[in-house]
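First, one chain by itself in structure tokens, the form predicted alone.
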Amino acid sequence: MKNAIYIISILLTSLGNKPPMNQADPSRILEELDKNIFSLDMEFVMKMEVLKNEKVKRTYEMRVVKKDEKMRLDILSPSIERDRRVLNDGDNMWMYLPRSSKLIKIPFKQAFLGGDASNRDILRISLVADYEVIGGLENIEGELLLKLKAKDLKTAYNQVNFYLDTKTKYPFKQEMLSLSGKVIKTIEYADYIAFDQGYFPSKITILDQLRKDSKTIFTYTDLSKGTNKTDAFFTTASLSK
């Protein structure tokens, strides 16, 4: 694990002189994580690979657009899934099924496209909106631990632990815990690239701790800050067009 911290530190240092998230206050670190990674208005292409026993079973490619409190995802491939669309309007999540021309409401906690991530994991609008800091920032064997607790029961996980690089304060691992305190899922953040005023993880791996043979890898490309999409693009009416 210490090697992982060292690698991330070297990578971020080599990318330029942009400031790290070096605030010591846990609440400020949470705000910086949200601003730099989770709540950015942006567009990107996301590749999703679902693996079983280290073999890729399904691959998807999709275009994701986020603006203010809304996020929309359009599947580009495979062709059988093309034009399936998902919208998070902040309060609800909707999916348009092109083959049946149906619009259905989907739960936040449901597995996203049969992978190891929940719908909320992928279409998160804001980390701050869902969680609050509990306790102080802990230093455990050279790793910083930031503990968060869900603000309400509709959030997918009761508690989230972020393990941060001691220098940059960027995450390299995240644990999602159940009500009983058991780790049920982990997320690994890797391959950070310079983006906007900070850095963005271009590769995220999600591992289901209840299914040891399963994991889902997300790779992000074509990142751009902001979007020229109008508000009409983020409505349920637009999903069928």
Given for the second form:
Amino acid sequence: MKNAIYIISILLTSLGNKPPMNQADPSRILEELDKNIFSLDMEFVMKMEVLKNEKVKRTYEMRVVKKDEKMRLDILSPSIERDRRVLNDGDNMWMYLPRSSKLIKIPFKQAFLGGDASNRDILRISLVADYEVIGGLENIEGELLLKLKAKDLKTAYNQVNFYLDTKTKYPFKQEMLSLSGKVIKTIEYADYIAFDQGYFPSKITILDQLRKDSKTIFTYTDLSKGTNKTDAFFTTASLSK
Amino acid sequence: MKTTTLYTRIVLLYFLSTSTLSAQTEFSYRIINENVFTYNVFSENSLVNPDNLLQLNEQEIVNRFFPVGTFKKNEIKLQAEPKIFLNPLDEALEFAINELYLQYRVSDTFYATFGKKRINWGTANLWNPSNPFLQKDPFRIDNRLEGIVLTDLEYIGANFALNTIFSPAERLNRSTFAFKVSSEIRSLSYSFSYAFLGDEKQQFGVDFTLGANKFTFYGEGVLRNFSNSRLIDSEGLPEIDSIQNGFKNRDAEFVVGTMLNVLPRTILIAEYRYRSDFNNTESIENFKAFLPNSLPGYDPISMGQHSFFGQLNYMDTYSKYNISTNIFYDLTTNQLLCSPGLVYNGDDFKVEINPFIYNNSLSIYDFQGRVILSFFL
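The form predicted in complex with the partner chain is what I want next, because the block you gave corresponds to the form predicted alone; please supply it.
Okay, now the whole complex, with that chain kicking things off.
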């Protein structure tokens, strides 16, 4: 409840008051996005809701810790999945299954917990490492369009388009495109809250464009900058501890 | 019996002690209840179980309870997982301890564990030859296995991990000592292991996984100076395989497999297992000829040198429904088992439905139907 009041009060006091990211070239904006949102060392609790026709079909809650090139996710609920853990150690993704004490390496493009997002969508660490800017910033009807292209075929999507707020340069929409240029998924960034002298989107919605009746909503709470977890916390051996 | 009584006392003491915990401690628990219903249709032509020689039941019901408690305080973690099996048809009650261990975190990179714990070595899904301690139940790999009594010292470094395990027996030369070194080079993870299993039995193991966008490829194998097989000779007697002291004539067992992401929610798993010391065509004929005396060497899935496992698995968008087809095939013995499966996952319960369809004269059953209703509290 305290958190909710805190978030609401922050939102009310911060409306129209977002400190803009540095005005710079598109590459600079990409770096800022990466630094402030995607590859920030942090801890938070993430709620994931999978919806069909606006009705919640499945809800997960998990604690997430990000550090450098690594990310670990511990599922807190529902009861059936409690203590399942997922690790991106920079090169590989692993899932620890507490029921059988089994550790398995999982493919990047597998659907994350069956939802609209892939493992790579959720556990991606760095935008800069995977993508490079193509062209300049385009101003389309009051929105800035930043186009990115995959550096190699290892990434999940060939092209990514970011739609940015003209003043703050924070993203409010992201499109993921296939090799043929077709939009496969859309991500909406909303409910920005004050965080680390800037802002952070506390609600992210992933829409699968091939399945219009389905969407996955992620809500972030208990955000804290940095982490005191050591490198050992992000190893496969520590997943069972 | 004595061990079970001792464990009961320790578990009771453990749960009583947690009622007076200070505010600094962390205690969590969960209760897992599995209700297993099985219906068996016996094979009339079975060579292994003619006229139901083994006196197996047509119906089986087992209620399994696993109350799991975890207590953490500072650097100490204490975990207990008793298991209580209740068979209402036979009015039988079985009690044992799956896990009961104390883990001490010496530092962020060094852990010491004492007690009874499950050890999960190896990368393969169904068969784990490199694990010298436990082997999974291929009919249900989710089964909560009973751990082993051990002292486990573990170093978790940034570049590699080292695991040493000592599992005591009545006499030191029958105890097990094992260690494993694990590391990775980009998307290739690998480990090397050695185990002394008592009575001069030794095995050297290796495992690896290679990860990619759409698949993972994995494998594991061992070289042993002893044999796990129960081959039957032409006289109908079990062959005695002596322990080899040199590196020559060692028995090999390995598994290679892949998990392929066919579609985002559809996964194909395929595994192949080779065992140098298992039945060839000739020895399987010996086994058949001397049944039921050769029954101790029976395996319902694979008795030969070459075994295959395949699974096609589809999960719906909400992770609620899971449909799979599982196939086991043994090339030498022609043992074939098909087991389609349907799983429904609620938030705190799960229903698993599995028919098992057998097609071989070695099979005990023509058909088995199994329903498992599990609750997670």
